Amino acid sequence: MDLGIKGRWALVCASSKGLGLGCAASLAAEGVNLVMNARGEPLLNEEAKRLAAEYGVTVHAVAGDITTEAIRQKALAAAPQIDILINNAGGPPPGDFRNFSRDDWIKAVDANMLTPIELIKATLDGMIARQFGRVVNITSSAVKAPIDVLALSNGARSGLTGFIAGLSRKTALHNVTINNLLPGMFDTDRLRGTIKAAAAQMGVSEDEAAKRRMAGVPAGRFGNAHEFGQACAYLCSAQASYVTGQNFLIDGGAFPGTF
């Protein structure tokens, strides 16, 4: 199916690896030009060159910390316009909330709530003027089913979710949609980090902790970045113009609720 977004420009944050890279690749496969951002410059440049060569699209790599104003401005200026915005950030560290300082909380909120809001603020009016825009925020299944060792993520990402719930209803009239993708357990560095923390907390090996996590997934496996990227590409499509303000949980069936 042609998703109707060929030639559009997308800014994809934290896209040198993992779920962000999966989203960038799926958009590039649809003919979308990219601005890719991540802090690690060598890997970012490598993946940007690969996607440009593989899919024949224009790809600009902007390395640096997207939570800073300077890098946000540089990323935004790398494209003639931003039609699609994929907000993504590495999750804050796991741990016991008793051990987190105020600075830890501020850093988590800045990366996982305030930075996405700043990028939306910078791109939204242009999207409205052009009568096309897609914003997808990669949050976490912890927004719907909080994970005890991810206190920082639970709080910061839930704040972004509440903000989006209100804003997304105001933009749909202009063919600008804003949705959230909530990944469950995907085979990424982030998952491996949380498994390591859980293993230490439970006093078991990392392999055993991984088996216990996987046992709770009806699909019988962890997800992969490609299938996540495909879901992201759909939400960015012309066909998804009637979908806004939604929280798409992609977790292999792990969440047991009806809603």
Ligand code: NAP
Contents of the next structure:
Amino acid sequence: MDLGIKGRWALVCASSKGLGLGCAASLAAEGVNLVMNARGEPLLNEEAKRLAAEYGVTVHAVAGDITTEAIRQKALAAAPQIDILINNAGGPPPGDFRNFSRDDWIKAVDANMLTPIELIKATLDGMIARQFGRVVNITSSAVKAPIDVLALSNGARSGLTGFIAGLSRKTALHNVTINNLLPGMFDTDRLRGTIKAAAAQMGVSEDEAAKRRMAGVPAGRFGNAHEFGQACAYLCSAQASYVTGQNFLIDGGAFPGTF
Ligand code: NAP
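Form predicted on its own done; form predicted in complex with the ligand now:
The next block holds the full complex; its first chain is the one shown before.
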């Protein structure tokens, strides 16, 4: 199916690997030109070159921390306009909430709530004026089913989710949609890192720790970045103009509820 977005411009934040890269690749495959971003420059440049060559689209790489105003401005200025915005950043660290300082909370809220809001603020009116816009926020299944050790993530991402619920109803009239994608367990560096920490804590091998996590997933496996990217591309498609304000859980069936 042609998603009807060939030639559009997307800013995909935090996209040198993992879920962000999956989204960037799926959009590039649809003919979307990209601004890609991550802090580490060598890998970012390598992936930007690869996607440009593989899909024949224009890709600009903007290296730096997307939670800073300077890098956000640089990323926004790298495209003639932003038609599609994929908000993403590293997730906050796990831990007991008693050990988190005010600064830890501010960092988490900055990365997982305020940075997306700033980028939406900078791009929304242009999207409305052009009568086309798609915003997808990568959040987490922790928004729907909080994970006790991820207090920072539970809190900060829920704040973004509440904000989006209100805003997304105000933009749909202009063919500008805003949705959230909630990953369950996806096989990325981030997940491997948490499995490694869990394995050390439980005194088992990483393979064993991974198996125990997978046991809670009806699909019997972790998700992969490609299938996550495909869902993102659909939400950015011309065909998805009637879908807004939604929270899409992609978790292999791990959440046990009816809704
Ligand atoms: P990942 O594989 O570790 O990739 C993270 C990407 O973000 C990298 O490209 C990284 O590059 C970039 N990045 C991190 N912080 C950044 C910043 N401040 N500014 C710019 N780029 C930044 O992680 P992932 O698994 O794709 O996770 C993406 C998001 O989904 C995270 O917020 C994570 O918490 C959330 N999530 C993931 C899962 C999962 O199972 N994987 C589940 C639920 C939620 P640099 O390090 O070079 O900047």
